[in-house]
Structure formats: C-alpha cells, structure tokens
Amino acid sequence: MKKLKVTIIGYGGMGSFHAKLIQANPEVEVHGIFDISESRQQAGEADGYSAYASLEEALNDACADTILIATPNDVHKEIAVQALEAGKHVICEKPVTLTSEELSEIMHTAEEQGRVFMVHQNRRWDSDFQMVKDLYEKRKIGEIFHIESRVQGANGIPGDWRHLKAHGGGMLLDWGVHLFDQLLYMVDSPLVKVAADLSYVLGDEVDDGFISYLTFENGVTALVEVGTTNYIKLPRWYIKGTKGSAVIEDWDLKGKIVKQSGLEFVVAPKPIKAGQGLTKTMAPPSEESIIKEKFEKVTTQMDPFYTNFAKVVRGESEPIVKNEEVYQLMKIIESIFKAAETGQVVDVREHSYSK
C-alpha cells in the first residue's frame, strides 16, 4: 500500500513530536520539513528530512499528498487554505483557527477542492478520557450528572508565543480545546449554557488559566479547569454518577471506582465528630454499603490518528475528528471568552455548523 507523503510546515516541538508519530506509522512518511526558523531548518536536517527552501517550494512539491501544520495558531488559516488549493490534503494542529469564521473558510475551500482537511484534537486518544468515556457510555457508577476535568502545573505559560494574544496564546485555546472537546465528544447530548472565569495572574496579555462550568440539555454538568500556577493540584477527573463515585489521578492513570453495593440491608452511617460539631450527613458510609474498585485502562477500538487519516483519504473510513465538530468547539471556544469578559452565562444552543 502507498505511503502518505507528508510535508511537515513549523519544525518546533510539536511539528518535530509530529514526525516520530508518522516514522511509527506504516500508513504514512515524511517527505519533508519547511520552519521560517534556520535553526529549525538545521534541527529538520539533522533529523534526516529534506529542508524547503521556502513555504511556497514545499506547497508546490508535487510529490508531497499532505501538508501537516505545527505552526503558531495565527497563520493556520492562511496555510491551510494555500496547501488546500495546492491541490494538498492537510492536517492542522490545534486549535485549528482562532475564530470559527476561519474555519469555516477551510472547510469550504476543502469541499470546493475535494481534498480532505482534518484537525489534530488528539486528547480523544488520550487513555485517562478512554477510561472515563467508558465510565459513562457503560454507566458503571450508575447515570453520571456531573464530571471535573482538569490539568494543572505551576510553570506559568510556555514558551514564548504563546504569551502573545496576536498568535493564540492563553490556555484557553492551548489546553482548552482539548479538554472541551473530549466532553463534547463523550457526553451525547447538546451543550445548553457555560459560564467562566480567566486567570491573569500571572501579568501575561493572555490567560495563563480559567475555570468554566458547562450544561448540557440532558442535566449533565462538567467543571472544566486549567492552571499554570499550581503548586497542589487536584484530581485530573473527578465523576459522579447516581451509584457511585470515580477519580483519575493524573497521567499515570491511578484511580479508583467507589460504588453502592446493591445491598438491601445496610448498616446507617453513625455521627462523626467534624471540628466543633457532629455530622451524620458528612459521614463515610457504612464498609458494607460500598464497592471499592481499581479504575482499570480500557482497550480502545479506535485507529491511531494517522491511520484514520489515511484511511479517509482512501475513501474507507469517515474521520474520527469532524470538521463540524471542532468548528462548534471553536463557537464553545469564543462563547466561554464572551461568558468570561461579560460575568453572565451564556445561551450555547445555537451553535452548529451550517453551510
């Protein structure tokens, strides 16, 4: 079977990640690297991949099936719609645009030239959102109404664009469309309202963190957090369901399930002393109302992101990552700047794609 060639434009740390993902796919190659960065020229050299000598030689290179895009998120747009009238297919790196209305752009100039136009939202593969997504679709805690997202360091933002608002800095469009997404891929039901406050703790021109709360139609509700100055952190999913309680950790995907046994007699939880007073409603329940279970890594179905991709070029297989499902992430995006900016929550009910 063929190989994708794949033409990598921005060789910094996400383009130079990206070309160790395409050597350990059989479906895909890299045929090339373009960085307006000579250091990063040498650096996609040294690698063992030939340098463009400009953005319009790699575009031109007839050789080449796809343009992959790992640049600042400012000139996605512009990249994306001269490799697609080039005559390229194209995968973009997130987020994709920094406004719905560029998106749509690609997404129209990707129809008119029949090629095929894919955005990179890789955390659907992530295993800890595996574990959660199959948490909920199996209702192993009983129907979940309520789940906490988060990831949090104390680093401050990273490198150097991503300071700067003119290039899509901030955590919101750096980490927060990963995490929206995975909630908006999971939970099967329409986003109704979302509220949100952003950090700008740290002096930066962007966020360097936020907290949203998110409705959906069927009564479900998610915190969504991000932080950069945090020296504990907290849980990276927390979840309740009406029979139980589950958390994930962190990355190492340390977790646990907490469930009702099913039990019909149990013994009534007793009052414990809670600073200067009682409680019985704080109270741990009784060893015989709960099941304690390890949160196990689930086995995903699904093909690697560059396997799809491939695969959708063919014309076998649709893509994982829809185009009118990033494009309303992306409306959920700007509509969690405007709940920020505002104080007021905000009505999301409107924001589908439409030709």
Ligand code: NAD
Second form
Amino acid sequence: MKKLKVTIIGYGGMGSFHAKLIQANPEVEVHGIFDISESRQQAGEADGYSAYASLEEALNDACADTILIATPNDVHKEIAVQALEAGKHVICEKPVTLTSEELSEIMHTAEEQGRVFMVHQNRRWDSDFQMVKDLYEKRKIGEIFHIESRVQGANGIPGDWRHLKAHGGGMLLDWGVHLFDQLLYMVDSPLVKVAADLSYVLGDEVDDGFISYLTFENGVTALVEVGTTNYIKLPRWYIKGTKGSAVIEDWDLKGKIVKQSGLEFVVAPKPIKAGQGLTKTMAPPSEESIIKEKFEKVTTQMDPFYTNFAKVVRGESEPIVKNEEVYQLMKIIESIFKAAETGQVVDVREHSYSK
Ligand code: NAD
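Mind sharing the form predicted in complex with ligand NAD? What's above is the form predicted on its own.
After this comes the whole thing, all chains and molecules, with the earlier chain placed first.
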C-alpha cells in the first residue's frame, strides 16, 4: 500500500518525536521538515530529512499528502488553514488552537476542501488512563462516582514559549487539554458544570497549574489538578466506586484496588484512637470486610493514531479523535478559564457533545 507522505512543520521536541512515531508506522513516512529555527532545520537534516526553505515551499510540494503541525500553539490555526487550502490533509498537535472559534474556522476549511483534519489527542492511549477506563466500563469497583486525575511536577513551566500568553502558554492549555479530553472520552454522560482556580505561584503571565472540579449529568464528579511546584506528588489517579476504591501512583502504573468482600456488614471495624479522640467512622475497615487486589497493568500498543489517520484518509474508517469532540473540549477549556476568572461555577450543558 502507498505510504502517506507527511511533512513536519515545527521540528522541536514533539516534531522530532512525531518523526519517530511516523518511522515506526508502516502506513506513513516522513517526507520533509520545516522549522523557523536554523538549528532545528539542521537537526532535521542531521536526522536524515530534507528541510524546506519556507512553509510555502513545503505546502507547494505536490508530493506531500499530509502536514503535521508541531509548532507553538498560537500558529496552529494559520498553518492548518493554509495547509488545507493547499490541498493537504492535516494532523495538528494539541491544544488544537487557542479558542473554539479558531477550531471552527479550521473545521469549516477542511470540509470545504474535502481534506482530513485530526488532532493528536494521544493521551487517550496512555496505559494509566486505559486502566481507569477499563475499571469504569467493567464496574470492577461498582459504579464509579468520583475521579481525581492529577499530574504534578516540581520543575516549573518548561521551555520559553510556554511562559507566554501570546504563544498559548500555561498549564491549562498544555496539560488541561489532555486530562479533560480523557474524562470527556470516558464518562458516558454529558458534562454539566465546572469550577476552577488557576495558580500563578511562579509569577508568570500564564497559569503554572490549576485545580478544577467537574460535575457530569450522571452524578460522576471529577477533580482535575495540574501543578508545576509540587515537591511531593499526589497519586496520578484516585478513584471511588460504590464497592471500592482504586489508586494509580504514577506513570510506572503501580496501583491497587481495595474493594468490599461481601462481609462488610458482618465484621464491624474496631474503634481506634485518633489524635485526641476516638473514632470508628475513620477506623480502617476490618481485614475480613475487604479484598486487596493488584491493579492489573494495561500495556497499550503503539499509539494507534497514524494507522487510524491513514484509514480515514482512504475513507475506510471513522476518526478515533473526532473534531466535534475536540471542539467541545475547547469550549470546556474556555469555560474553565471563565470559571477561574469569575470565581463562579459555569454551566456547560450547551457545549456537551452527545456521543
Ligand atoms: P518546542 O518548542 O520544542 O518546538 C516547537 C518548534 O516549532 C521549535 O523548533 C520552533 O522553532 C518551531 N516553530 C515555531 N514557530 C514556527 C513556525 N511558525 N513555523 C515552523 N516552525 C515553528 O515545542 P514542543 O514541546 O515540541 O511543542 C510543540 C507542539 O506540540 C505544541 O503545540 C505542544 O502543545 C505540543 N506537544 C504535544 C505533546 C503531546 O504529548 N501530544 C507533547 C509535547 C508537546
């Protein structure tokens, strides 16, 4: 089968990572690269790719089928629209754009041109998330009613452009789009409302983290937290179900499940001394009333994105990341900014995309 030829625009950290993903997939190949930085052009050439002298030259090359955008966030829209108008299919890094309006313009252009536009929401295939999704869908700890999803580091905001508003910096646009996308993808009910606080501990003009609280129509609640000044991390996932709790510590996927044994009403917990008082409510459950299980690791296959993308281009498959889903995601991100700015809970029902 003829491989799709992909030209990478923006050969920085993620652009060069895409080159490896493309090389590992039999459906696609790297056709060339373009970066506005001379040193990154040279890095691309050193990796064996030919570098175009300009974006226009890359877009005018009739041999390339697809443009992959891995530049800072603020120029995603203009490059996507130009590439679609030049007749190319487009894959775009997250966050797709800075606003839902910009995404709407891209979707419109893609439709007009009859070209495929897909956003690389790759963390839908992270193993830790797949473990949580499996737990949710198979009801292994009963009905899940609360989810805490956190990523925390102690290295501040990395790089240069991520500190700047004009480039679409900040952690809500950087990590928020992954974590909210995972929840919207997993929870089988519309999101109803959001509350949020952004943090500015580092004194940047953009947020260096945030805490947000989501409520879905089926009653599921979620706390989503991102921090860049956390010298002690909380677990990546903490999940509560009607019959148990589960935790995943970190990217190494170490976790555990503790669930009811069926004897919880027979073997009562013993009161314990807690601080200056006595408590039975907060005592650990009796050993007989619980079952402790290892949280079985899920090893996800290679990111299925490119395989799906090639099939979508050939008209053989539906996209695994739908633009309507990403549009809803961008509306939710806008609502989170609004909730943080106003200190109000924001009703997001009108943005809910029904699956
Ligand atoms: P980076 O700074 O390492 O690389 C960006 C590159 O784009 C730089 O080499 C820069 O010179 C180049 N560039 C800037 N403006 C350009 C333009 N107009 N035309 C061509 N090249 C241009 O940044 P990064 O970490 O690679 O992030 C790039 C994109 O990838 C961002 O949108 C980011 O959010 C996304 N990203 C996604 C993931 C993921 O897991 N999906 C991970 C990291 C980054």
